[in-house]
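Next up: just one chain, as C-alpha cells, the form predicted on its own.
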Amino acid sequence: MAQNTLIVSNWKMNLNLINSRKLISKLKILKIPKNIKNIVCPQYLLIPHISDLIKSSQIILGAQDCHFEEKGAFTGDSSILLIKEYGCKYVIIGHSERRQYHNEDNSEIKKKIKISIKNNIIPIVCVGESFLHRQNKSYLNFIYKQLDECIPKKMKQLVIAYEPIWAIGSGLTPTFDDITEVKESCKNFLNKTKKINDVKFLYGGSVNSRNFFEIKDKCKVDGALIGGASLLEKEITNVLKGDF
C-alpha cells in the first residue's frame, strides 16, 4: 500500500477572498492519487471562507499558526479551539517567519504543540539552520535543539518540516544527501530521545515543481511544506497530480 503523502500549501499572508475562491474552485475539481493529502493553510481571515469552500472536497484545512493558551486577554492572536471548530486538522507550528519577526522560541512553540495535541489537531513542526550554522557544520546540532526543546515526549504522531531557512524564497535547495542527512537524524534522535516512532518528514525551502519530485524520489521524503508555488495554479497542481 502505498504511504501518504503530504503536500502542505501554506499561502502565508497572501490572496484575498477572490484569487483564493478561484484557486480552491480549480483545486477542487482537480484528480489527485488517493494516497496524496492536499493541505491547505490559509491566514487567519480566510480560514473559514476556505471552510465553506472545500466543503465535500478532498482538501484538507490547516492554520499557519496558533496561541498556546485556548482562550484569554492575548489581542492579536488566534485560538485553537476556532481553528478546529472552523475544521482544521493541521496546524504550522515554529515556521522561522514566526520563530523571527515574532521572537518565538522553542519554550513557546514546545507550548503551541501541546495544545494542538489536545485539541486533536495535528502540528506540523518546522525546524532548519542557518547559512552560518551550515557553513560551519554546526546545523545538526542546531537542529537537535530545537528537536529537544520543542517536541514532547510520547507523542502518537508527528509532522516534522524541514526548512533550511537560507533556502526559504531564495530559489536555493539543500544537495539531495544534505535532505536524506537531515531526514535520517531528526528520526533517528525522535525515536532515541522523544520514543517516537511515526514520524512524517517534509521538504521545505523553494520548493516547485520543477525540484520536488526529485527530492521525494532521491531523499524519500514524505512530503513537502510549500509556500510561493502554492499560490501558482500551474506549480501547485503540477505537484499534486505527480506520480509518485
Second form
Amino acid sequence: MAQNTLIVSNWKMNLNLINSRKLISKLKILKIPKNIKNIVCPQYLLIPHISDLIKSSQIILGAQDCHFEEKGAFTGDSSILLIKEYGCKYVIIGHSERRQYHNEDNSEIKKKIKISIKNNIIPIVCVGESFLHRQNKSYLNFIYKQLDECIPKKMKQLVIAYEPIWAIGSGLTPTFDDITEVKESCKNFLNKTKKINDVKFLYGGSVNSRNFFEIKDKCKVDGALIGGASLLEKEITNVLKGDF
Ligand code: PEP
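Instead of the form predicted on its own shown above, give the structure for the form predicted together with phosphoenolpyruvate, please.
What follows is the entire complex, opening with the chain shown before.
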C-alpha cells in the first residue's frame, strides 16, 4: 500500500469569506488519490465557514495553533475543544511565526502538544533553524533541543514539519542532502531519546508546484507544509494532482 502523503496548506492570516469559499470550491472537485491527505489550516474565524463547506469532501480541516489549556481566562486565545467541535483533525504547533511574534517557547509548545493529543487532534510540530544556525553549523543541535524540550516521550501519530526559518517565504530552499540529513537525524533522535518510531516528516519553506515533487522524490519526505503557494489555486491544485 502506498504511504500517505500529507499536503498541509497553512493559509496563515490570509483569505476572506469569499476568497476562501472560491478556493475550497476548486479543491473540492479535485480528484486526488486516496493516499493524499489534503489538510487545510485556515485562520480561526474562517474555521466554522470552511468546516461547513468541506462536508462530504476529501478535504481535512486543521487549525494553525491552539491554547495549552482547554478553557479559562485567556483573552484572545482559542481552545482545542472548539477546534475539535468544528471537526479539525490536525493542529499546527510551534510555527516559527508563533515563536517569533508571540514568544512561544519550547515548554509552552510541549503543553500545546499534550492538550492536542488528549483531544485526539494530531499535532504538526514545526522545528527549524535560523540562517545563523545553518551558517555556523549548529543547526542540528538547535533542532535537537527543540525536539527534546517539545516532544513528550512515546508519542503516537507525531508529525514533524522541518521549516528552516530562512526558507519560509524567501524563495530559498535547503539542498536535498540538507533536508535528508535533518530528516534522518530527527528520526534517529526521536527514536533514541523519546522511543518514538512512528513519525511523519514534512518539509516546509518556499514549497511550490515546481519544487515539491523533486523534494518528495529525492528526500523521501512524507509531504509538505505549504504557506504562500497554498493560497494560489493553480499552485496548490498542481501539487495535489501531481504524480505521487
Ligand atoms: C510556512 O510558513 O509554514 C511556510 C511553509 O511558508 P512558505 O511556503 O510561504 O514558505
